[in-house]
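Presented below, as structure tokens, is a lone chain in the form predicted alone.
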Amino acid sequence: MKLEEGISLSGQCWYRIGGKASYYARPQSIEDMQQLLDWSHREGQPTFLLGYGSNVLFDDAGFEGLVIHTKSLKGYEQHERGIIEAAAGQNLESLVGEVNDLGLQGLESFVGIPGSIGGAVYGNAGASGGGIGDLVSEVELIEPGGIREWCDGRDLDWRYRESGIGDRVVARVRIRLQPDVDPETLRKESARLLEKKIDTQPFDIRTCGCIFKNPTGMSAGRMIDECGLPDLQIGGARISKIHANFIENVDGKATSDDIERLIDRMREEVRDQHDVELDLEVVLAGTREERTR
């Protein structure tokens, strides 16, 4: 176990943003991992699990506490016909190009998704309309005290971006796929699936993904389009023209609080002209506690 003191956060995430987090570390396997976990609930250290950092913003001022980088986590295997068992810490991307060329469907929707297979599954990502837990046959959780051991997907409770893990940290996940498939027929899938990102997001430049989650029966974007808000922009932070519930590092000059700041002005003005309340999506690390709704 390898604890690291005072290391930049920027650089870790997609946004470029962030201060020094207090501690710091990249577990090399799982049981480095569990014993970082029970070094940390003994101290009484805030955690906080780091994939790709592709919906994550850090605070300029830092994290106060441990930041667990799964990166080095990597790797799968066919656990048996039609499940693909994967490290946390397992680029989804590369994964979905993996299973598409062994003619396992199921995964070739979430193509375009610069994170973690550990990091999708907490939060259910999404893609075409399902979540990726509706692919989760289990999942290997490790409890905040170090305890580890493999639960049913089917007892998490499944929601719209949410996966009922709580405090538990993904070690391993076991997706369930249907074999058998023609390769090409999934590659062209997520080709054109990809192409459409290209198309309708700001996917070249940095972002964290969607700012927030859509409301039932309505899309985020739309709202935040209809209230006049693209390309408004503070400090280095701008809302995009291309997709509204992207805000943009501009010239990788935006500090978390002009993204803050942003965020604030599009929950009021849809507030304002829509009587709808945004959840956020992105996942705010080290911010004010009354944002991380």
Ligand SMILES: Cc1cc2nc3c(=O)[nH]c(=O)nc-3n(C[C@H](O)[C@H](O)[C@H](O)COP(=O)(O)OP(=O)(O)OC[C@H]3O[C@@H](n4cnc5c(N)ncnc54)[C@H](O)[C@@H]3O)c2cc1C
Second form
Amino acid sequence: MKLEEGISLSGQCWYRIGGKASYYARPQSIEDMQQLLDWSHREGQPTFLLGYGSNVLFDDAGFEGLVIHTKSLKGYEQHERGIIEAAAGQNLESLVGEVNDLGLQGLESFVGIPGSIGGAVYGNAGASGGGIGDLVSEVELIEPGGIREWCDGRDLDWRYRESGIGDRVVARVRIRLQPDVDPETLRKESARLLEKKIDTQPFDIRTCGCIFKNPTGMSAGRMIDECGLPDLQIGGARISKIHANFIENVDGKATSDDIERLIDRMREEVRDQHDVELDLEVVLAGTREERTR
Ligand SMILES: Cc1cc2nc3c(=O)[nH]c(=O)nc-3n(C[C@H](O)[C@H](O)[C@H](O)COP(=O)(O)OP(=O)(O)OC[C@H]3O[C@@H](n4cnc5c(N)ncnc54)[C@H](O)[C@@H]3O)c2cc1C
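Having displayed the form predicted alone, please output the structure of the form predicted together with the ligand.
Entire complex below, previous chain first.
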């Protein structure tokens, strides 16, 4: 398996921000991924799993360790009636379109989430119909040392934007869907929800999705709005006018430090004005709140 050195991470994530990874690999098979995890475990290299990078902020200083990019692990098949088995790097948006066409109901509300199925399951991505974990029948997981096994979806600890997968890696996912539904009904529902998303979220600007999780029963975006910080900008990082829980990378000029300083400012204002502590939804990789596996 080819290990590359010094690859720039800004080109590999939605935000277009980030320095270089000491080691970077794009496995072509699950066996490749196992070998990489075995290698990094033996070498004691911090390892970061990267899907489409739509929920990640890399540090401009880069990532010291191995970044495993799942983008080449594509593809899905109908495992049994109503159950789709997809590889970790399968694009979620195209999967939604394709299962809609097959008349399989369940994923239609996950339209407009620009990620991989592995990243979506890891972070229990949410749509109007609930978290993706509700649809997961089984997940094939790889332990840090490379051991691989299927896990029943009911044995995972699904919570808001959390799966309990921890330091394991998602290799394949089985999703349970309702068969024999009219494809046109599913397509229309996806189109309706996508239109709503496009109206309420910045879609054609570089962001990383929502910065903060919504505290129970509250909207982080609304609280930030109420703090009176309309389009506050620090360097190249600006609070989105369309949705205050998104930070935009204006003209591609934001540094990771600009984004983090703006995050700190938003948190402080919400703490002072609402007495609420916001938790991050974006994953900070190789930054102050580093999360590695
Ligand atoms: C415009 C826009 C709209 C969005 N709308 C939504 C939305 O409606 N709902 C929502 O929940 N999110 C939304 N997001 C956020 C993001 O798209 C989702 O969180 C998505 O599921 C991330 O998938 P990814 O493959 O890009 O993961 P990445 O961003 O690459 O990674 C996210 C996390 O998952 C981990 N990970 C990735 N792949 C694996 C794997 N195979 N095994 C183990 N861990 C892995 C990473 O290490 C990281 O911790 C939006 C983002 C944008 C930019």
